[in-house]
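Next up: just one chain, as structure tokens, the form predicted on its own.
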Amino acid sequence: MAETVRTFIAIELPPHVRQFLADCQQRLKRAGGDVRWVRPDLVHLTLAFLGGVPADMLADVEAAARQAAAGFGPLSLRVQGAGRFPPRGLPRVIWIGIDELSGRLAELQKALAAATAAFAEKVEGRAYAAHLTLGRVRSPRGGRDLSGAVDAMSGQTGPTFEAREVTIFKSDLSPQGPAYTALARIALAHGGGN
């Protein structure tokens, strides 16, 4: 049986975006709530997310990936609210929202879908929420007030910044927790945009 790897398309973010997640983590913390919370440095927004592509296929999947963004240039991206999943009730998924007001962010990401679709163990169904998530819930321990504090940062400004690529990870999962190594990075370069 061939080697699969464990592979998904990310926007990776500027330290101060991460800093902002940090500081939001804190004030979340503060709370209570059983989360196990993201690493910041582990934040990341996907794209897509492809699962178990056999070793010898990493190839085609970032030629695929490079043609669907060929067409897109930077994205100037804003970090705003916050939620979670669901929506009603105790939370699973701590979120925080990406705002991209031109609408190309929801077109890349359909663009690269589409075309690395055949090397995904599932195609999602849902319509592409863009978010960064924080924690996710590991019991209803603390859920209410936590809901409450998630509730209270929804309407939330956080910093700008500009995606001038995107990457396909290679994911590894053991008990410490992920690693994410870049397997290639995508420049976002047609001035254009699309």
Ligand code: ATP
Second form
Amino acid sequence: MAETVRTFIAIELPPHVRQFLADCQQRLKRAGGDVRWVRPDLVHLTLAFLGGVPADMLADVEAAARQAAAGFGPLSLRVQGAGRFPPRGLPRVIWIGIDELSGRLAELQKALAAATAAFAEKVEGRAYAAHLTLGRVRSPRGGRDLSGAVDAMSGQTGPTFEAREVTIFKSDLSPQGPAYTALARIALAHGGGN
Ligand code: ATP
Ligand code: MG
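I've shown you the form predicted on its own. Could you give me the structure of the form predicted in complex with the named molecule?
The next block holds the full complex; its first chain is the one shown before.
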């Protein structure tokens, strides 16, 4: 069988945003709960998850992503709010939201997902919601207090940043946690008004 590479496309976060996320985690940790927190330096904004891609197709994925992103310029993003999936009952995922006012982030996400769908192991059926995964809940222990602490953050406004590129990542999962390796960086360098 051909070797496959676990692949996703994401926007990386600058240090001041990672620091904000670390602060959010510290506050939430005080609430208790049984959570596997994502290391702040590994948090990113996923735009498209492709799963296992045959290694010999990665160049085609990159070409398709480059073409999809070609019309896009830098995006102004703002960290905003916090929440949980699912929104009611015991949480499974704790996240921090991302706002982008022009609608270009949603367009970029759609374009990248559509351009790379043919290479994806499994195409995501759900509507896209921009979020940063802060932690994954391991068990129901302390879930109610955790939910309360997350909800108390739902109105918060965080730092802003500019995304100037998207990155195609390889993900290697292990019991020690995931390791991400950048395979390609694609500039959002279109000069036009966006
Ligand atoms: P782990 O799986 O060990 O918790 P991880 O989720 O960070 O680590 P991956 O599973 O390789 O690592 O996922 C890489 C990125 O793609 C993450 O941002 C993850 O949230 C996202 N992702 C993973 N699976 C899916 C999926 N089925 N649909 C949408 N996004 C996904
Ligand atoms: Mg995962």
